[in-house]
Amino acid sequence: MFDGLKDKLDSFREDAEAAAEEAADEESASDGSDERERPDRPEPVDDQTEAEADPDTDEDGSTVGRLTRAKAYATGRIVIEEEDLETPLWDLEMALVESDVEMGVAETILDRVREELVGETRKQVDTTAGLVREALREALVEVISVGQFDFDEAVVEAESPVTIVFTGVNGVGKTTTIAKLGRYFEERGLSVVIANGDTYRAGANEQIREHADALGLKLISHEQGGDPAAVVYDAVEYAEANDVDVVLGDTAGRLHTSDDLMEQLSKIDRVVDPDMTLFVDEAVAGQDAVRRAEEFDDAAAVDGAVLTKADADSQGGAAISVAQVTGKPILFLGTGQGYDDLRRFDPEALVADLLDE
């Protein structure tokens, strides 16, 4: 999953590695001759900065200095400067985009890295490597993070039934979503009833009542053509007076710009105030998945995401941007057809996958 951008990350780790140590290289060979060349000059007084003092910084102070640079190697230590990982902070720019990671997003990484490792100072003894890796991890992290909340918690102390409804296009697997969650929860310990809300489908009930029937579950449905909230209503009324924990509710694939679709959402809102509301796209969709969930969050505030078929997904883009992009957090990974191929999304254990830790 995602090989395509780990091997762009450890690309950038090598180049950013090699080009510290390069320039580590370079002050060791000068080390010194600089204040040799240059015994009597008085360190910086009153308000005077060592960027000032410095001539070979440059005037808006952005970089450490030769001279700045030949002191810490004197003392044992060296500084990483913007110079050094000019290149490879741009190609790693360039890796992320092709990605399909968010422009901003990828930016929001990039200045990130800078935070961490321009001016650093680090040990010989130490590795630039582990910097490089720490600052990658740290501004993967932050960006993936946004919105994160414990799942499993928020649905246990929850009033039951809790109502979770799903959203999205056509053809990204909601239902088979829904299924799989239907498993999840039943796996610990909960009871679930299906509401099929999608009554705009042909075909959509025999669909859904599929993997009811496969799984063992309740499920609520209508007549195609009948109206979703009341659907949704009916499965919640089952639920209260049968002392079932969960509601699933479908709806019918949309896009954003479909009005009477959207109005459906708007009414299973006002008649029934579901708890969550989940928007599920593929992970293959790349920036098209990242677009659709700013979209539908505009339109219809999601509270997460689940992003299927990442198990097909070598770039990435969509798990990477779409928490940073719409601010609610990803909370589960597809990664398969089976209803158990349900991974909860976790920030901290991706990240170290991506960078082979």
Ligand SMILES: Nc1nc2c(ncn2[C@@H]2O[C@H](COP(=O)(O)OP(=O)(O)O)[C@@H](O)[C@H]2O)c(=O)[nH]1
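Numbering follows the first chain given and starts at 1. For the two forms, the rigid core is made up of the largest set of C-alpha atoms that agree within 1.5 Å on superposition. This structure is a prediction, so every number in the text was calculated from the model and none was measured. What changes on going to the form predicted in complex with this ligand:
In a rigid-core overlay of the protein, residue 216 has its C-alpha displaced by under 2 Å between the two forms. A displacement of 2 angstroms or greater separates the C-alpha positions of residue 140 between the two forms, with the rigid core held in common. Superposition of the core reveals a Cα shift of 2 Å or more for residue 288 between the two forms.
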The other form holds:
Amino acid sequence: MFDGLKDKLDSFREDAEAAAEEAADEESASDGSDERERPDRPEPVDDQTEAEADPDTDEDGSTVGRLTRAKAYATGRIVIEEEDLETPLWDLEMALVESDVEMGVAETILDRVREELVGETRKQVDTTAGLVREALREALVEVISVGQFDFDEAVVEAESPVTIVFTGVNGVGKTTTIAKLGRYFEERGLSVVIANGDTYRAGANEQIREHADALGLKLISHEQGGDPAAVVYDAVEYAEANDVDVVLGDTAGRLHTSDDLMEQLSKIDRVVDPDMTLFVDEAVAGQDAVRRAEEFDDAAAVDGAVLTKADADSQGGAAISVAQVTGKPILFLGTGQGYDDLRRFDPEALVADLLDE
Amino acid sequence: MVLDDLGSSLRGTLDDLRGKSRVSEEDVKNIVREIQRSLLQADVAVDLVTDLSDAIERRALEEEAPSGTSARDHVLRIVYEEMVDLIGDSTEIPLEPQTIMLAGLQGSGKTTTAAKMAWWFSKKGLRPAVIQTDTFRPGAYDQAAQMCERAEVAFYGDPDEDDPVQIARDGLAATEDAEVHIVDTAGRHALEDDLIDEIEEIERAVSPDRSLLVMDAAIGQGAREQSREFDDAVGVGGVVVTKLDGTAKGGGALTAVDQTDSSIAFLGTGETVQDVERFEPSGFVSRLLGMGDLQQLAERVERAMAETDEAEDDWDPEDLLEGQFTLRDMRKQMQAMDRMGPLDQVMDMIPGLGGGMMDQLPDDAMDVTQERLRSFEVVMDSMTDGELENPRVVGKERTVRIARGAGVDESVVRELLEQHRMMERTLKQFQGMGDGDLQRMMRKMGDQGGGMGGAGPFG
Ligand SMILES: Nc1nc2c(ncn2[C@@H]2O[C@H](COP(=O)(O)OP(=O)(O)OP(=O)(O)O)[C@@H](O)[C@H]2O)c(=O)[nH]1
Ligand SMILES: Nc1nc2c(ncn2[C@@H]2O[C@H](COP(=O)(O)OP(=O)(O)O)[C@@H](O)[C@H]2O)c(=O)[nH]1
Ligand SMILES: [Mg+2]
Ligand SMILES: [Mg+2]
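Could I see the form predicted in complex with this ligand next, after the form predicted on its own?
The next block holds the full complex; its first chain is the one shown before.
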């Protein structure tokens, strides 16, 4: 995961740097601009309206006044201008989208980078590299590491039983993740009961029963077609009566376009009033990840997310999108179908890795 | 409320061309940019988007618009043709004995699709059987068995055997009298070499007439790599796109079709075995571009209406676009809503009426919640035929009478009337829109006996 993005970030840094250096050379040579061709990417189309609306724009369309530039140059500094970055920024946007970062989220990141870089002066002797790296880091950290908290501690410290409900669209891996987390908690000395709130899907009872048996976990389930809220509620009561530490409540997969099913999810949320709601999505998901994260968050407020199928050579952009729109952290990555294929998500390490640090 | 906001900027850009008869280079650049955005937001592979938009740009600049055609229609037709050309017709599925193997990522919808396709074949008068070779996923056997029971089709699986290849062989023999064999497989992805080897073995054991790649509509840019691997392993003869009842546009399928040089066979639009449709290019392209599709609308409405008890009335969604929108129409709409989705989505499927228009409406113009619907139903039961046909006659006195009859507060009656007025006003806007494009499209479709055929809505 994220390998593709990493390569592309590298090349963005080089390009932005080159563009800024080029601009500096131009300034000294007072030369015309030279558009570099990038044959296998959609072409940037310059955004006229933005330039027009900008009060700082002078008559030759430059965002930073010529005077500022000249002054900076005279004092041995150069100023990075928006147009110097246009091509690299467009390439960065494409790189993000190519990594499955949702377009709106990609634009947020671009805005941050642009904000950080444009108008920045630096001593000519410095390299631009440091600046670009910092700008990228700021932007990425801001979106990737939202709201991180110590999950283990939160679970240990909450009054038991701690009830966690899992939500998400069909087939993303909710049930499998519950099985994995069941083992995760037991390994940490916490007792677990699983509730099969999926009373809809064919074979759902058999699926989760097999997991529970394999892991030796207590399972509460009702007949197919039963009330999902009641199943999870029963499990909470069971946990209270038997001093169980953690209740993991499964729900049937649903698409956010079904008002009835989303209302049912809200009802589960109201009746069970879980300590935590974890939204599960898959790392292979594309642009739609944002939409569903939003809608699930609306129906039953999300406290964190799990991204599954991170082993499937995915681009990983969904992690960035989901974190950004929910404002809640990605807590775990699913990295395979085995019970131990679960990894804590570490945003700092990820950003560092992305930036080759 | 789910609005189709994707295509709205594309629509806006195109609408800027409405009055023009020639497109400038600048116009074309703007349109191409919006098309790129729409396609990227639909998860079409970046390189494919570049190819497509280059071709569109070149043709839009080079080709002369036929006389009498507006610049907008000219460009739209090029866009549409390029897309349909790339995506191709629906995969040919002969109605004869055959073996079909399903492959795809974990959770993409293979097992559900197996049951759906079996149901589809049985409706076509063939005897299908599903063979479940997934020995890995817990509950896979029971899931497939239950789905096949719902589809009322034959099923073979063996919960005690753990070799999928053996099950595949045994299954073919055990279901010998079936005409169509559909072989389900466990989910796997491109990097799982041993599982890729396994599906190659299954493929050799069953020698299917075609292998279909089952793909979630929401898949991102990974679609390229995944379909390449599956194609190398078993040869992808067609693609099934699932979960199209969500908001994902399914652009990954376009990538898969491009990568595997195949086409799309079926679409999955829900969790029950009936929620399957044969692929139809114009509707899919419309969805990718966020531009709406009338044919799909008509089919869905038809199905929904057939399932409603009101079958005696020949209510047609196109009536919505004609003269008056009565309370009766509203009630039909409400009753069909469960199956079709909310009115805004239905409207979105009509060419030219999609998100662009919807975006300009107040947020709740089309939003009728289930609860309100139910109370509206009760109110309408207390109204006379005349009042239902012409709600304007309902004044203060009648409101009191209706409310008493229905046992609801007068405010509910007023809300109903207000809701009706709002919907009516909205539909009026649609009726008045544009330069007759809509009417022309509808006429054209009428000419083709209701089908869009190869020409499509912009042809
Ligand atoms: N809403 C909706 N759900 C679907 C559709 N197709 C499949 N599903 C659901 O998606 C989930 C996964 O579907 P399965 O058929 O089990 O997928 P699979 O590919 O067989 O999964 P594995 O065998 O685990 O790899 C289930 O919850 C299905 O009900 C569809 O078209 N629409
Ligand atoms: N490769 C891989 N497969 C996974 C992962 N998590 C779940 N799956 C598979 O995805 C499919 C759907 O998972 P399931 O838990 O039933 O999804 P649910 O419908 O959301 O409950 C199953 O075949 C799982 O084995 C993961 O992290 N990696
Ligand atoms: Mg499940
Ligand atoms: Mg399956």
